[in-house]
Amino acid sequence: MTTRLTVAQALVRFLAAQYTERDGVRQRLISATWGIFGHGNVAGLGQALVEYGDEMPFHQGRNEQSMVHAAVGYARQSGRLSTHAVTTSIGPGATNLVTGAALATINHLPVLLLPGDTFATRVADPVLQQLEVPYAGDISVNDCLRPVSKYFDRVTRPEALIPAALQAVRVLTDPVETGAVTLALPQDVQAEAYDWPEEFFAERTWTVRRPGADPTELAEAVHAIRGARRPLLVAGGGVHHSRAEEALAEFAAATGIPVASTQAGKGSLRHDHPQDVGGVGHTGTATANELARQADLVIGVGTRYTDFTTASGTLFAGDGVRFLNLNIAPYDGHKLAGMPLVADARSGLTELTEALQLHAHRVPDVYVDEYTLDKERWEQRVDACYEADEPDIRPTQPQVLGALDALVDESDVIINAAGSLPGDLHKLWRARSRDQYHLEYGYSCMGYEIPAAIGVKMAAPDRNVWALVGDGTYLMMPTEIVTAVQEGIAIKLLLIQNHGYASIGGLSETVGGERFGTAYRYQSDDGTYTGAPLPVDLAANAASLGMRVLRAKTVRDLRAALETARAADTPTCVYVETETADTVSGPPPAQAWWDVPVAETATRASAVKARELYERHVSTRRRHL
């Protein structure tokens, strides 16, 4: 049996029937479509997107790369089961996916991009937006996609559509190998006719896999962690992505390991589990980076070791430290030459626990009482960060956390991605629960946090999702506001004017460049960015979007306007001008290096002592061998 549709209608009603399965729980993988419809699209996919209606979801998007970002903020919030497709044009439409691509590739979040293409056959040609490339007749804008993309493929014949989809699905449901997903489609053949095998849009459920340890890799874990005297675990994002949450929590109580977190595996334990000892690396905590430094066993579970997380490879400075790595991914497995445990980040925490259970294996109580008097130290940091004795005066930035930490319970999501909050918020924040610290910060993508928002309140409607972004964020991508609009969509905005991009002023400064050109100032004569602050009304701005929007001068006004804002059932910005570290106490500082190089050779005297810094600071660098 067959059935005569066009390649775009056979893609719709394909994954319209593709399910995913864990752990017994069966959902859709592709659970609605966002599109923005130019020439290249919209005779194929945006015509069988209205011939299928019923059976595949859309949303109108307003800027392709936050269509991205809508699909996975979803993605992230459904545990990589259940995602969106994305639809654009050729040309700049196209172009437009390859950041979103990026964020979700590096972020192993799955997401499925649709972007048209140049005609298959050629018979107009070039066409508008066409790249011509005089070397190669295949090549189109498209191309740019395929470095960021986990996969991808060009449909120029509709029966070529069955191998690639199949290909696609695979790739967005395989825990290891996820991220984004580009099937590229030209424009006359996702208009052309075939006559389609039933089969082909027959359900089909694809189990996301658990898979255990190798019993010679689990006994040499287990050695390891028995001999050790000081090891700390490290929770990175692929707790999460595992749900492997309680099976750490087990493990902690079972074995006394303190468990520090990077910024993808913030909220494994909750900020009151006694073995959570809080972020890792350059934005961590003081209590978890002093417990890193004198680790004898570093203990990875689902994380990559970015630079932030090992202060730049400077931060595990114990002698003969050695790193156990428990990932799904053997990529990850066998970073900094660590003995490898390739394993489901759940499954393996199980096994572990059960195993180390058998010879009751705990570490010394002298070691669980030296970390929780350092976490007890560490919270009354951040009690201090977040007080306000005097409520009518303008916030700092950690004092806004604190009035939101104050107010928040474990249903409410944050969510952050670029600025100065990532620090902050790494430091500062207490995580109640599992999901709800969402910083993306694997490509700290400025734009980020309000489609994201979007994409995780269609997840968990009946959460409060805030989006937390600093003016410079802000203005990047402020447009899916009138999405969040237009589908009565109720997120959380709150939205921090500092005048400028803070974090990096603040980096400037350190490595020498004096701030150059990270303020919103008029200029001065000297054509230096120095001159007053810019008159600009981001709060206007957001309620000439359709948001309702309010204005807090005061700490007092913000805990009310947060208060009035999670109640509301419409989307609501909070807006806030925050007090600057140069006039009052800001966050503590950076309690591990991060390495961004220093000018060699300069005149300027801040140049010069901030290379005599760094080279101090490099040579505490150590290769793990």
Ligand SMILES: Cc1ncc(C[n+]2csc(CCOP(=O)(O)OP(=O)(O)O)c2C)c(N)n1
The other form holds:
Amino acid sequence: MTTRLTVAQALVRFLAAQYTERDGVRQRLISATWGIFGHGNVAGLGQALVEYGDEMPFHQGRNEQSMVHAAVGYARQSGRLSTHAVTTSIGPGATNLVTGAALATINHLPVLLLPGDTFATRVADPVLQQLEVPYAGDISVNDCLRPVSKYFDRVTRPEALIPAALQAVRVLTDPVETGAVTLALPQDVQAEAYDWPEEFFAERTWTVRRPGADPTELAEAVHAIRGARRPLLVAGGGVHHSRAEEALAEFAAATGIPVASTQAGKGSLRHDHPQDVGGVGHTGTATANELARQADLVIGVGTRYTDFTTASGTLFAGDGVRFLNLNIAPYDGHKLAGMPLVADARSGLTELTEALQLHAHRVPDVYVDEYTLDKERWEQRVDACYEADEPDIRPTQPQVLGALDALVDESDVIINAAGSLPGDLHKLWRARSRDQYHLEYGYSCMGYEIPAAIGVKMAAPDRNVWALVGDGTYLMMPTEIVTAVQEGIAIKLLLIQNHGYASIGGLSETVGGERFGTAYRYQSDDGTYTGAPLPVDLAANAASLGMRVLRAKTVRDLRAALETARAADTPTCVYVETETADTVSGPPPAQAWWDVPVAETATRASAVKARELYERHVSTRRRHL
Ligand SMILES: Cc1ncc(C[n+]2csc(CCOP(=O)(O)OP(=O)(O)O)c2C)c(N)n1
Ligand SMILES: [Mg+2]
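Given the form predicted alone, corresponding form predicted together with the ligand:
Zooming out: every chain and molecule, the one shown earlier first.
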């Protein structure tokens, strides 16, 4: 039996029939498709989506990059078991995907990209928006997506869709491989008919596997943990992806081992779990970083050990410190010359807990007392910068977070990716549920927040979903507000105005860059941007895109506005201008270094001084071999 359909129609029907299954729960892999149409997809996929609209829901986006962000937000909130497809035209529509694809791949989050491509037959050549490459006839702009895709295929003949589509789904549902998957679809092929075998459209269920540990690796891991006096567990995003939070809580409670978390792993334990010692690394807490400095065994679970986590190789300074890496990906399992424990995070943690319980293994009480006390001290620091004694003045950024902290419960989700917020949040935020803290810090992409909030809200319609956005980030990508308004997706936007890049400005100052080019202010006579703030009204801008906007001038206003926004059932923005924090009221400074290379030679005093400090830090870098 065959069915005659176009390639685009066949792809839509195929995608509508793919399911994932894990822990007995089965759901659609591609639950909807985002799209922006141009000549490269309007007649192919556009026609197919209208013809099979009852099988594949459609959402209209405003920018191809932000459609990917929305899909990624949805995928993360769905535990990587369900995601969206994104269809684009050829040329600029396709290359706008590149940033979103990189973000998805780096964060190990599945998303299916379906850019149109130039004619496979080459009869229309060069077609509008086609890149001509004199030395290679088979290159198109879509090849830019290869390095940022975990699977890339160009479907140049109808029957090639069958293996390409199956491979695409294999990669999307593989917990080791997953990321952006690209099927480039030449515009002529999309519209071409073919007699498809009926089985191609049959429902298929892809098991998202939970491999257990190898017995030898497990035995070595248990031996290492039993021999450690000051072990520290570093929880990464893999804990969340594997839904291993409960298994981690049991492991921590059974062993007394403290748990620090990366940006992606924060919330692995609730903030008030006795073993949670908060964020680790450059943006981490003093508690976690002190433990990291003296640890003799670092147990990384589902972490990639980014440069922030290791404080550029300076954080794990204990004599003979070793790494034990529980990771589903051997690539990450072997990092820092670690002992690999290649397994799904939940399976591996459960196996470790069982094995350690046989030996009734626990860390010494003095160690528990030490970090318990430190954790309390850090909590007091958080309280101090959240507190706002004078409610009738402008808040500082930590006070804004304090106001939000006082309002939310465990059902709220907060989303952020870039600026000074990731550092403040990693240090200060009290994660009340496993998925409350949604920081995209693999790519730290300004502009992720608003579209991601839409995606998260689609996956969790009953939750309050907050996009926390700086003014620079807002200006980078506010466009998907229109989509939230159009679809009635009641996201909350907390827009923080501080007239430029506070984060990069601060960094610039420490690396001899003198805040050059980081403020959004008028140019002064000397050519620097140090004049008055620009007459730009971002609140009015958000309102013009259709959001309800509440302006908060003081701490008191802010509390009321946040409360109103939280109760709102339409997209609502709280706009607040923040006071520059001084050293007393500001967030705690970085508790560990970050390598941002400083000019080796310069005439300006600030750079010369910064270089001296830089060299002192560099000299403390460790290579773990
Ligand atoms: C797309 C993108 N471009 C550039 C950067 C580098 N960058 C990181 S933070 C930042 C400034 C963010 O400004 P804003 O959103 O106002 O936050 P603030 O630093 O003021 O807290 C820049 C330019 C980035 N992370 N993403
Ligand atoms: Mg700013």
